[in-house]
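Only one chain is given next, in structure tokens, and it is the form predicted alone.
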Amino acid sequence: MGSVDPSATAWLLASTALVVAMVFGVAFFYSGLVRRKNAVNMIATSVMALSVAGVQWVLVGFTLAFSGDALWGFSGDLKALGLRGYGLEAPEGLSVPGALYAAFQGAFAAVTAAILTSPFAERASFLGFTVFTLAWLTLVYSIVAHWVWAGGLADKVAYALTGEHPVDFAGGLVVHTASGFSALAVALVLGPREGYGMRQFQPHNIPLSALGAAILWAGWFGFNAGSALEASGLAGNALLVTHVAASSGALAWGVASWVFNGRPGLLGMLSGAIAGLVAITPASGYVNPLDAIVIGALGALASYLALSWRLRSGVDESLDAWAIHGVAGLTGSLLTGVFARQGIGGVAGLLEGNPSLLAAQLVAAVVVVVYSLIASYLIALAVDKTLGLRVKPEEEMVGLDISQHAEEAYGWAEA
């Protein structure tokens, strides 16, 4: 056991609280994007995701992700079931209490599950969603976290093929790429909403989405800077590049919208900021502020193009977790292999003469994308064939607030 550092502990306490708050940022952001008859449901799904993740992480999620290595790197072992061994003392290699480290990682699991509420919007059974979330956290998130962060399968495959270990400072692959591509798989199982393609489904409350984006922007400082696990220069740099990339992403999306649509929309700028935040997440412990400007802008532009394609394709991944989280997370993970600085995070990328890191990032990304797509599709299909993943057409028509919760967000009927 290591010794507990009070300053590092205080920093991680604050960071964990910020990451948990991000779940409600997702809830408000998504709630504003749906029609008013589904506003309560979108917040409820995020609250359920947080609740399921809190219990699942203690029981089995943490040990699958971070305890030892089992099945040739497929998952962690079961020695930390119920967080056994993670209490008041600092585990070997850490300077914070084991319980706090587990809580911090559990908050990441909760945010990831909340992001994945996107494809369920306006048409999913709350029971089916809940069961899917429990299975997904166990069979996808915990497994991918082990593969990338604990020397598991993705790390082993990438190192065997490239001679370099992939890096993911705060979850570009584990959180965003996995949840985004999983969202695409779920959307394919659920099918489009009733009337999709025949009429537009306009956001009912953009200011509510702006509030959610504001909580996400601030919470992301705990997400990325907290991943330094101590109050240090690395944490300070991670916080700075996080803010810069969000700003760059908002500008890039706003300008793209201005050029192609004739005017910059608030929702577009907010989406660009989130895409920039996503893109910088894997790189935040390895790059400088100038790099962050490029990464944030490219992440936002990649998401803008992905969203444009998604709208033309007819795929109803309702709130664009795939375009904004999946595509920007993938973009940022690859750009980490380009911009990583030896003097910041101890890892050199392509610009510093090490193309092997970019190759390792690509291999790990392919592994995560393929597994997330296939596993999530199969889980969604299994839930759909047993419990049913979608509500009846008449329940969808009246709205999920009434049909699933017997509650209304507002005191007047939808026009």
The other form holds:
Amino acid sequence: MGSVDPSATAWLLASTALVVAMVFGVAFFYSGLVRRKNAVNMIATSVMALSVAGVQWVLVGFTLAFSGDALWGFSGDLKALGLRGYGLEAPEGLSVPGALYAAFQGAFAAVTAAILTSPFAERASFLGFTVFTLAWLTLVYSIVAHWVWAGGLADKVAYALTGEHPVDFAGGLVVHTASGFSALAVALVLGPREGYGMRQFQPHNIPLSALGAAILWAGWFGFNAGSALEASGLAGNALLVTHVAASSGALAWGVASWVFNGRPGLLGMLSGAIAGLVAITPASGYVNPLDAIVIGALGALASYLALSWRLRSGVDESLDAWAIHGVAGLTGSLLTGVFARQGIGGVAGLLEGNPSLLAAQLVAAVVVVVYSLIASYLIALAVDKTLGLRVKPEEEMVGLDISQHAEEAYGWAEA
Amino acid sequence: MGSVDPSATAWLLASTALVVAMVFGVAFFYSGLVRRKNAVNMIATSVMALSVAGVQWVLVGFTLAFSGDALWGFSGDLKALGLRGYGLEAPEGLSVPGALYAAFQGAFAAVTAAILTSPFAERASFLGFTVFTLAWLTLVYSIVAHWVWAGGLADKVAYALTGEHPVDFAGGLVVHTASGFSALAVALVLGPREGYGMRQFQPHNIPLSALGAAILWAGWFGFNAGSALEASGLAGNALLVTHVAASSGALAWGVASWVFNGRPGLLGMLSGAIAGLVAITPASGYVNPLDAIVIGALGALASYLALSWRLRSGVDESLDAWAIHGVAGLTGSLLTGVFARQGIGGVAGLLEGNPSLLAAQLVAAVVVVVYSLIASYLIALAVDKTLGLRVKPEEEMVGLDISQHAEEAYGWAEA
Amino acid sequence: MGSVDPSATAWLLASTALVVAMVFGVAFFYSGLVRRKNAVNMIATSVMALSVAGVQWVLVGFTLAFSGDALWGFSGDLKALGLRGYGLEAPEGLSVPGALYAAFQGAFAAVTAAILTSPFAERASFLGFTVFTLAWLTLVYSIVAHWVWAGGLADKVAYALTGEHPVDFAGGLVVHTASGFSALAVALVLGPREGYGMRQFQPHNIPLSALGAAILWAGWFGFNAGSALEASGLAGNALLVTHVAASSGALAWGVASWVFNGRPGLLGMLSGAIAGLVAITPASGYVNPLDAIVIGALGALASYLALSWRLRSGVDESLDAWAIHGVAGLTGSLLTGVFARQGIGGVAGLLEGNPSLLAAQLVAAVVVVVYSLIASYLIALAVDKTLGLRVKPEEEMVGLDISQHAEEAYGWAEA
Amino acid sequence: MKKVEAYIRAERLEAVKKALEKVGVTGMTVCEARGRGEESGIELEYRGKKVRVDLLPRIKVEIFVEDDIVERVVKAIIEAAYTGKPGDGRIFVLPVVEAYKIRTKEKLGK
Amino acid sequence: MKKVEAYIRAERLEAVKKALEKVGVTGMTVCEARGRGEESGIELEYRGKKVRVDLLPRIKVEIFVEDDIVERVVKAIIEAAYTGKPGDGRIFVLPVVEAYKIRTKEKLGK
Amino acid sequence: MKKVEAYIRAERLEAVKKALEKVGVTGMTVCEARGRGEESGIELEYRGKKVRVDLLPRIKVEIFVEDDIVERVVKAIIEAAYTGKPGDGRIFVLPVVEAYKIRTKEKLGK
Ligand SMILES: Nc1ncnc2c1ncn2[C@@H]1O[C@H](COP(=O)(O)OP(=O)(O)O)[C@@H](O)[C@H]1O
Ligand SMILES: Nc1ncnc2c1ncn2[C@@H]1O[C@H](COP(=O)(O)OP(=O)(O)O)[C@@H](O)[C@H]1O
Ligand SMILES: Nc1ncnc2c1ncn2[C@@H]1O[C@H](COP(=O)(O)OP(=O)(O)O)[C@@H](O)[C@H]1O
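Can I have the other form now, the form predicted together with another copy of the chain, not the form predicted alone?
Every component of the complex follows; first up is the chain already shown.
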């Protein structure tokens, strides 16, 4: 057991609070985007994801991801079932309490599951969603986390092919690419919403979405700078580049829609900010603020293009977890291979003359994308064939708030 | 004077911000639950509680609770009037600045007063409420805090009877049981809202309530893990068990209402999460995450039952501070006596073979419940007989927003 | 290069998150106050301010404010262009990483620009606003920050005249006075809204404004206590006095409107809280909690009077950045000269027998007020004459959400 | 065919719905409105200051019915919406020229 | 008895209320609506792109009055709601068959 | 002059607007309402429990038209609002006594 560094602990405590808050950030961002009749459900799915992750992670999720290595790198072992061995002291190789490390990582699992509520929007059975989420956390999230962060498959394959370990500072692949591409798979299984493509669905509450984005922006400092696991220059730099990439992403999307649509919408700027945040996530421990301006802008533009394509394609991945998290996560992971600076995170990228990192990033990304797509598709299909993943047409018409929760978001005809 | 530990200070600074935010969490949670015509008032009462506590605590509240011991354990002395002696240095026995310690404790007082706005909902005079709150903070909160946390009456009596000091890590008794049972007393004095029991009052804005719950969930990390007063393994573990209990509480309530009502509502899951958070509050320095799963679930189920009973009883304790804070706080305090682990907080509970802790918890709980009920009833009665605690029927019909604040929550017929 | 203090870093990381959140606090506070048809725009302007500041600060803002001294104290030099030299290590004289220090200061710039969205409310072209903000950050904010915090003009002039350096712990002059008086200048250039003075504009969403105020209240702990740049007794005291001044400000405004209007509105209490927070900002490193009660109350009363005067005057400085930030910032800066205590911040004020500090504060305040008024007026005029700062009457009538962003805040007639 | 318009208290809506079901009428459309009657709102006194609150929330109920049951419908609403206190509301009956059901594209009533 | 329906700008509501009080009419019900007139909304130009905004917020005012004061009421509304710019709105008068006051259960008017 | 009142599904509003433009009618006022038809809402089944959802969101469209085009307007709405599933709604035509345009202060129609 290592000894606990109290400063690292102080910052990781605060960071964990920020990351947990992000789950609600996703909930509100998404809820504002759907129609009034589904506003409650869109929050309830994130709250369910948070709660399921909260318990699943303690029981089995953490150990599958982070304890040792089993099945030739497919997953962790089961030694930390029930978080055994992760208590008040610092585990080997860490300088924060094991319990806190597990909580911080568990918050990441919850955020990832919350992002993945997007394709369920406005049409999924709450029971089907819940079962899917439990399975997905166990069979996809924990596994991918192990592959990338605990020397598992993605790491091994990339290293074997390129001689370089791929890097993912705060989850560009594990969190964003995995959830984004999983969202695409789920959308294909669920099919589009009733009336999709025939009429426009208007966001029911843009200030609520803005609140969600606000929580995300601030919460991301815990996400990225917390991932340093210490209160150091590295954490400080991570916070700075995170903020800069968000800003530059918002500007890039704003300018793009100003040029192409004549007007910059607030939802566009916020989407750009989130895409910028996603893109900097894997890079935040490796680049400087000028790099961050470029990474944030490119992440936002990639998402902008992906979203435009998605809209034309007819795929109803409703709240664009794929276009924003999936695509910007991928973009950021590759750009990490380009911009990484030895002097910051100890790893050199393409611009410093090392092409292998980019290659390693690419290999790891491909592994994560392929696994997420296939595994999520199969899980969704299995749930659909058994419990049913989609509500009946009347339930969808009346809205999920009434049909799944017997609640209405906003009181009507009060006395 | 001790010396200031900067890491403990860093975390306590952040924790205090989180706990102050919780006051607004309560405000929004409650505001969303009332009818549109009272939405402003429900926020205004919490803001008033926060402001009154902010000044009262500096002047007299802190010293009554935490400075020495007077009147045979009834209250603190008056040596720290105006926070004299609590400045930049760490007071005897603490490793954080006195000023910060006072601020942190003051935020607790404010949260407790905010929770207690529940029975005033939709019918109380703002002036009456304000005067009640000032008196309550002074005569109930400060006193109970002294009794439990500063070796006052509850501690002395429990120790005399059981040979064990009762424990309350972050306020299961002081904050939640006290405010919950006080709420019951106030509800009895005020009587039910016009039309109560004859028709259903629909929550006017569930996303607003969800926002409140979100702030509470994240803020509670400051509440519980901040109560460690250091950035240590104990704090890390407190954060973890807090998160786990919230999750398990949400799931327990969700499942209960799924089984009994056919559908899990979002408000139910959020209520369960809050009940889980309340229940883990006294235990958060003494138990491990597996215990937390049980404590969170039992806390939520106890609140669920209490709420069902309350609804049938006809008592209009409108926003269920009693059912959620009172009952889960009590449950958690007793369960602390069951689950406490020597290896975590240095105290053994029933499961480790020590029945006296449970006995001590029970005695302290009884003392707090009885005092809260009686004192709050008398204060409410006194205010009602003098200034009047309830608005006139027309004012209630028009809503408190217009009648007490001359404001409407949402603009109408704007130009 | 100094060495990084990890505890100071832990707190500054959290503080920066809090200060960035404040930008959204301003956004929501303002958005709730405008009519529904402009609710999106009022958030979009703050998001734009945040994003522009995020990039501008890295490129040029920071160096103009904080790097060395050029042009006889008019601005910083250009040595830290692109944040050169502000990386993982602590710069000379600081104990936090340079990157983090730059991020923290950049968040201040963003908050200041967000406050200054007030006079643009409900009538400004989004393009005009954006260009104004970019120019203002560069030509006013960075300059004033240099003048007051980096030994620039205001400091030099005040010292020359009074023999004492003016103090501004967290931006009473740099942030609040500067933005408030700039707001007045912009309002004069833009002119009042269509229909202003002839009919009442009702706030469209008071809970949204309350959310904004909630974020501000909690975020301000990062703002003021973070400005200590260490996790120390000074920071703890700063947090305490900040909280106390907010409380006392809310009470003072509440009582004033109770007395003069018969009823205390929630918006009034929140405005009072913000005014209290503004007033304590410059003083938070120099006074004790009893002083804070007085400063918060006086700040709120000064703003209350200023707002009453502003309403009578016919000047449409729409959301009262001037009355609240400008006037309370000025009041607080002067009161710092009165109440400063040697034993807290090492500087003695009038009450401890030193009149020169008050004189120095006065001189610095005059310099900042005059420069802000003139420079902001000229920038606004220049933008107006070139790009146009105001929308057409039909665009104003339809609302800025549709005309500037092609969005509506709340869905209507959804299916 | 006639159109019955009733302006009632929100808290009586449920009762009105039930009373109408009893006389066999289920079809209806309701919307939120604000109204004032002859006394132009109500007056609140607060620390000596008087404030008049005029447009209070009301529910408007619209029901199209055959001529022969108009009377029964009106009576049912009156009974169900009644509290006896100011603000109970009004009921108006308007003539209708023709009516159509969209789903069946058929002309109704007369 | 007649029903007067006026579709007006929200910003003229206060003026209309006052004008009606002057002619002795206080009872009314209002609700939020959206409308467009003959020009089907207004057109905004933005960086060369034109956007038509059709359904603009309007207030609908409903007033039931005795036949003999219909004219006075209409005139009062016209004067108070008038701005002279497109979008001022319309007033319609509809026949009423019967009317009841719920609080007194009495039949009104004719 | 007649008043046409149509109670339609929100998702058909755009189609109805376009259909009306085709027959030359642009002026209209719409508002959000809730309605139920003869079946008094729809029934959802959930884990064996049945829940009746009665007042579902609907859009009310009000159009004042000259007598001679009433038929065309009704037909256009019927075609555009039709889905064939329960809940399509109703159209009613009411008589109008007189009409005014506020901007020009002139009397309209008849
Ligand atoms: N002349 C009127 N025209 C339109 N609506 C009216 C009229 N008079 C009353 N109402 C409606 O009826 C509601 C109740 O009217 P009010 O006169 O207060 O009731 P009561 O007759 O029971 O005192 C009002 O809020 C308004 O909506
Ligand atoms: N034919 C109509 N049917 C129903 N409402 C109408 C009609 N024409 C106009 N209105 C209502 O009147 C409002 C103003 O109409 P508009 O034609 O813009 O005014 P103006 O005649 O002053 O130009 C519209 O927004 C709509 O609510
Ligand atoms: N008798 C009625 N009075 C008023 N509105 C009605 C009436 N009948 C139907 N409506 C309106 O029409 C809508 C659709 O009616 P419904 O009977 O469900 O349609 P359908 O005839 O296609 O089954 C209802 O929601 C309601 O708003």
